[in-house]
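Coming up is one lone chain in structure tokens, specifically the form predicted alone.
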Amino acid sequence: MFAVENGLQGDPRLQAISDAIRVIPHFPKTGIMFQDITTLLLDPVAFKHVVDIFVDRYKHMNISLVAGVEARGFIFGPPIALAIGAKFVPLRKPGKLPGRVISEEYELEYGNDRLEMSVEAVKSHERALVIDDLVATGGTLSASINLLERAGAEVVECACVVGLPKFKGHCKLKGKPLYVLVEPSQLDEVTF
């Protein structure tokens, strides 16, 4: 679900969130419009509005767990984890975690990939959300999911800050609610 389908129509934070996210053309390959959330960053208006905009969905949803893949969802995760009162659980790309971990493989928009997370991150029952930068296909976050169920979490809900419509019938996400912030603004060629 995107958040202007959520009661936040014709707020201004989610086009400041729009217009601060940069579109770069034929990046990492041609065909590519890559939604570059560095922009945003640098913006501490629109990135406060970003752990805003989460913090208000989740805070009242009593969510113990914040899992945020890596790399872009470690920048949303911690500062939405601390202000719900949640603790944060990063996951990795293949060999990044000391000790014992789990991993999940995962088709991407143009390959496949590994996350891993720390068998000891995660208590069973434990209410999880996973964040995430940019949903496409949904294989991350799917991959996300099966990682936290395996380790006894129940996900309630995946967010993303960036969404593409065009894939919106493809995303598999193992019947978990979708939460997201905006769409992309140029989409005449495939973007991820």
The other form holds:
Amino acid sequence: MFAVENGLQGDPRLQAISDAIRVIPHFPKTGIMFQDITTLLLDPVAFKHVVDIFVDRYKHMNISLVAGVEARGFIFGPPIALAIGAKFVPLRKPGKLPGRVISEEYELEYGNDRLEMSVEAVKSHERALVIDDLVATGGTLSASINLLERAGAEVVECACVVGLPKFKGHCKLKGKPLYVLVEPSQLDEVTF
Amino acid sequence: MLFLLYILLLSLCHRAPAIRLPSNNSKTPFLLRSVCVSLHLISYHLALLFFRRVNSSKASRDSETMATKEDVQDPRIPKIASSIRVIPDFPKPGIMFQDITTLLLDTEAFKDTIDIFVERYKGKGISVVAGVEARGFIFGPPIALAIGAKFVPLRKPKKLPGKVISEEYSLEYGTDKIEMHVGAVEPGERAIIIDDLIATGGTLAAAIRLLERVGVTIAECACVIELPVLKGREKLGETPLFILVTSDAA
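Having seen the form predicted alone, please provide the structure of the form predicted in complex with its partner chain.
Below, the chain from earlier opens the complete complex, with every other chain and molecule after it.
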């Protein structure tokens, strides 16, 4: 579900967020129009809009855990977690987290990758939110949902700044709702 | 030992009242009183140097806009320190890993950590918060948002999609690189660099060089944890370092 479908149609903050995202063609490979959120981070007003919209949505949902996917989920997750009084749990590439971890494999276009989470980070029946900058295939978010559910958490929603249009409506990932702020920006946006 | 020497000298000086200003009526020879005052001062300062506690929040080195008093224990520090977990032999035998993920699970400690940095940097003309991948991405953005600065990620090679500049630095075996987008910062901007921990200082030193190359002034480097035994501060040159917690584990 996109923000415009859920009460934020015409909200100027969404246009500001979209305008602040830069498109880099053919990265990391030919044919991909990469949505570069680093330009959003250079605009403190637009960056704050992102956090404010997510915080307004989640602050009364009794969420005690915000899980962020390495590495760009680490940028958006903590400010939201701090504002809603939840803990932040990093979901990391293999071998980065110390202590006891559980891992979940997921498919890439070519081959597989793995995501890990600390087992001690989650209490049973905790209500959790998963954050990443962008959702494309949904593979990473699905792996994240699996990790949290295996540890006993209840995933309330997945949230992303950018999402492909196919996630409009009541699209779900592994039965969990998805909330997206903006569609991908186009190449004719002003860039630096 | 030095403390005992200090006490002995103090008691010797007490016989000639060196603490009071010498008066013409004093029966003690002026030379003896002068020597006692000097010894008193020298031993006092030596004792102070050796018995300064390091396990609390440390003031950064001198910085015109960041001037702080001597070591002051912020009451929030002990809880922050105790929320950090130490994992032995990670990522390899002999390393005592400082795990900040447990700090992130403690909502009060995490908030306090950010608050301390925000209180320090708000209103100081800082327009750039640069965070070192990946744990610098956790602490940097909340600080940037609170002080109205932009957040600039400093990343491992080939992660940033646009045109980048890079800076190489040494590892124990070999070298690594960090990168920043061209145009993310402008000459004349004032920046702080954030990471969770400073160990040898190699990464932070590379980050300083990267930003200085494009005309940015680094007001300070800021980390949650320092491992002083690894002497990372020495690699930072004139750039001040502010940390919350020190650890003797390395």
